[in-house]
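Next up: a single chain in structure tokens, the form predicted alone.
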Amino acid sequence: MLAKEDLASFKLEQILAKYTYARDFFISLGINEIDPNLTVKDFAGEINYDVLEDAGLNREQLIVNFLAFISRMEALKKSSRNVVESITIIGGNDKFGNAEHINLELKVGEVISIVGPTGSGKSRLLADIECLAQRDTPTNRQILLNGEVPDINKRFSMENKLVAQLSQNMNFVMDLSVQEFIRFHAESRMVANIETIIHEIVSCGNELAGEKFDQDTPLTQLSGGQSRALMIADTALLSLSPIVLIDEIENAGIDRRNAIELLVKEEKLVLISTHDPVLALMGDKRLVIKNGGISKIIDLSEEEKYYIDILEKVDKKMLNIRNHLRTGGVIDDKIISGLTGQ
């Protein structure tokens, strides 16, 4: 940043070029016309007597106020990088008392599948996770940050939060637009360059996504597959957000091989609860969750890569499958000898 003694004394073009929100401040008073060739002591010198009264200042409170408005954006700014290069979970319990006997490190950069039957504990390992458990959750698990205790603040703070979650059940409600919706996340993430993002994070999902949607489609009209891949696209570009966990997206209708390594390039650590055997093969790890616990931590194998291919060649025939009866058709011999390659 800048001097904040010097700041006052550059032009306003130098300001607006580094600090693209300072606009925004000069708009918030009702003054929509700046000339960047000024410094910031010689405009409020010009801005009109009726205007600085308006808004209850002189024109030394005027620069008092910039200066304090850019400062405080630079501090928000710098709280919201959430710098996490891994997570620890150290074991707790599971639901019989059971120790788990885990240290687990896991790093950004990584995909981890999480398996077990309905009601093992999945959602509840995911949910430790996300609150940054203390050995103050049923499960009496800990979770580390970069090796250490978390700050209480990252634990609870709202508006700078570590994990971001995709669930299946996931509606919007707000009457908004697609771009509308983007545009206010871009914003606030004080995000200069928001028509460009808007695009990015639009392209993104229609790539995601099995049917395609524009920035002007409402966000209520969009389809579960549509929503859950603009949120995966918003999650990977926009969000600050290092952990991502995603809940059962088997039946998203998205491109889940394209989904996770967008999320993967981007620099987060991806931990998928899932039921789906391609999905589950997709992770470098499986922890495998049993009455509550992690019973088993496997090392995704050579051979097991070999076979995600030969299974999403079956699943993209399944798929087919259900396109076809969703759209009138019927099941028959030759339908049956494409999915079973007799």
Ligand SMILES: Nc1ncnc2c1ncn2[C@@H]1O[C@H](COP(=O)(O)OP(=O)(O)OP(=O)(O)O)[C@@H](O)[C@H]1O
Second form
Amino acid sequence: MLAKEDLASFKLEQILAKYTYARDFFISLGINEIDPNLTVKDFAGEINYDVLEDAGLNREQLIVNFLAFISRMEALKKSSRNVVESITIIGGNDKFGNAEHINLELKVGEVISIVGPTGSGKSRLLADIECLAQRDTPTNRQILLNGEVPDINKRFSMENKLVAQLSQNMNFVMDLSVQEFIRFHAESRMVANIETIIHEIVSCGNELAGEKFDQDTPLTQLSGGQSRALMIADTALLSLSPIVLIDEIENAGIDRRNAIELLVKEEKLVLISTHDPVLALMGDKRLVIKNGGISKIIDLSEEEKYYIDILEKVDKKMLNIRNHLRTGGVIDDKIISGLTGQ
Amino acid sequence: MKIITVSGPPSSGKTSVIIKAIEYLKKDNLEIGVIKFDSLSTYDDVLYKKIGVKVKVGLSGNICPDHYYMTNIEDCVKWGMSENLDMLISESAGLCNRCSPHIRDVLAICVVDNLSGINTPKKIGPMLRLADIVVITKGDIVSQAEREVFAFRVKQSNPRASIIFINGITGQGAYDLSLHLKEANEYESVTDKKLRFSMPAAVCSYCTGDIRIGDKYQTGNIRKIKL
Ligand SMILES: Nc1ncnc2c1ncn2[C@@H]1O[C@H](COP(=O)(O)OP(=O)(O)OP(=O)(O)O)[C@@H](O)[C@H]1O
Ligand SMILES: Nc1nc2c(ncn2[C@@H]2O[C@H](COP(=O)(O)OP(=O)(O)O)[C@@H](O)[C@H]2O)c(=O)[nH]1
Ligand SMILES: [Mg+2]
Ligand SMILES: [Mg+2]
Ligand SMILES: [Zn+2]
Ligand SMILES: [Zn+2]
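What I would like now is the form predicted in complex with this ligand, since the data block earlier showed the form predicted alone; can you produce it?
Below, the chain from earlier opens the complete complex, with every other chain and molecule after it.
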């Protein structure tokens, strides 16, 4: 182990051997040729003035940033996957100021659905969890991590980004193909077996999507459903965040049940805000929101579990009718009896 | 008086983020002033006035806005002191990626947005590389993976900075920023303080008003493209 303080006086050869990503730091500054026999200090001393100008750093700042880069990347490599076992929601008040009598612990591996009328505060609850609210949001809720008040550094530090979010408004904006995009993401996570993970995510995304896509499809050409499917597969397999918040992804033409199962299998706590009956019943627990407060917590019963299949069938029938109309079909007796009969 | 410099590319969300953070600070009854630097015009002062903070606008016209900033910051701080402000925030659009308004020991914030493309953190220069806090906005409209890749690129460019994710529209994340603002160093004057990075020497013949094309007219600090 090279001691951090005097890393700057080690030869680059040694540093590059130990921290393979160290070269990226120089490349990102436009410095492609590195003399391995020099120490970081001496190397910084020899860098051309024009190069420094373009990098926007002087020699001293370059060394400081280089050392910070190494320690930050090391911190990043340490997985934050197992740092969260549970979160606890401690009630605040609803929109009328009435106390919300809640003390609810949610564990990793659970699926929680959130239901309630439009404007009732479902997205607000997800937002409270996302920012680990400490009675500092309009709801005055407090969120605990592993039963404790999260320390301030955990709240701020990016290495410990605890929450991944998926919502209907989110789109891919990068001008890349599916595989290039996954490669970038994998590199930023410093994953070793990049080809394998690309393959896994693409095939997983395809299992979830209605229509198939291949790894050379440009991201921006994916349909809404395909984008959502890829986002879920990527979040499950590449994102470190142990908590996943999903805000209204229904109607996206994806295999919802498989998608949720995939996330749970990866040891994540999944919260879904939804108006969709099938998704609502996928929660082990269902939080009912009214006037900005959690008004009821319902545990999924055996009876409800049994009815999910039937709801899914009805849902599929409605979907078929939609496709039928979309492709120029008309509604007739046969279609209606197919819908109402069993 | 606490002094904070906020910079970032145009439309990255600077005004939105500052306003959301100020809304939290107002709960502490702080007297806050904003100096808005821009090149030709701005409507930001209207937005700032609306939330009840004191605001002054400086338009740089035909000079680099950051050079203009540097020659005026001392007076701006004097103004802030005379208004008895608890906090003075400067907002300047980094139009020239090479200059940056960040001053040593004065809390320096750079605002970048997720839509600007993953190569942006590399391109911005000292404005991003030497900031203490990098705020990343517009995460609400891109995928989780793109947020993660973008943040990684920011970390590569500025490994020292704290990164704060803020939604400029809902204000999500702005509370965290407001806590950082409260920790900013206090100064009564910035006279004799130093920039974190030099601003490029504007001393070629075109700086001094020449408009003719051709080698023979070019004098001073000149760099030629390698073709
Ligand atoms: N307890 C509360 N106190 C004060 N304001 C609240 C509270 N809960 C929610 N709000 C506010 O009410 C508004 C509507 O809430 P939100 O957007 O979360 O609704 P929603 O259930 O997600 O609606 P939709 O189904 O239309 O997406 C938001 O501005 C939110 O901040
Ligand atoms: N969707 C979205 N839009 C944002 C966000 N932050 C700012 N904006 C919008 O981006 C535009 C530019 O923001 P503004 O604060 O004026 O940027 P400035 O030029 O850097 O001061 C405005 O229309 C904002 O409403 C954000 O987090 N998400
Ligand atoms: Mg909502
Ligand atoms: Mg602005
Ligand atoms: Zn400039
Ligand atoms: Zn010039």
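For the two forms, the rigid core is made up of the largest set of C-alpha atoms that agree within 1.5 Å on superposition. Numbering follows the first chain given and starts at 1. Being a predicted model, the structure only gives us computed values, none of them experimental.
When two forms of a protein are overlaid on their rigid core, residues whose CA moves 2 Å or more are considered shifted, and residue 298 is not one of them between the two forms.
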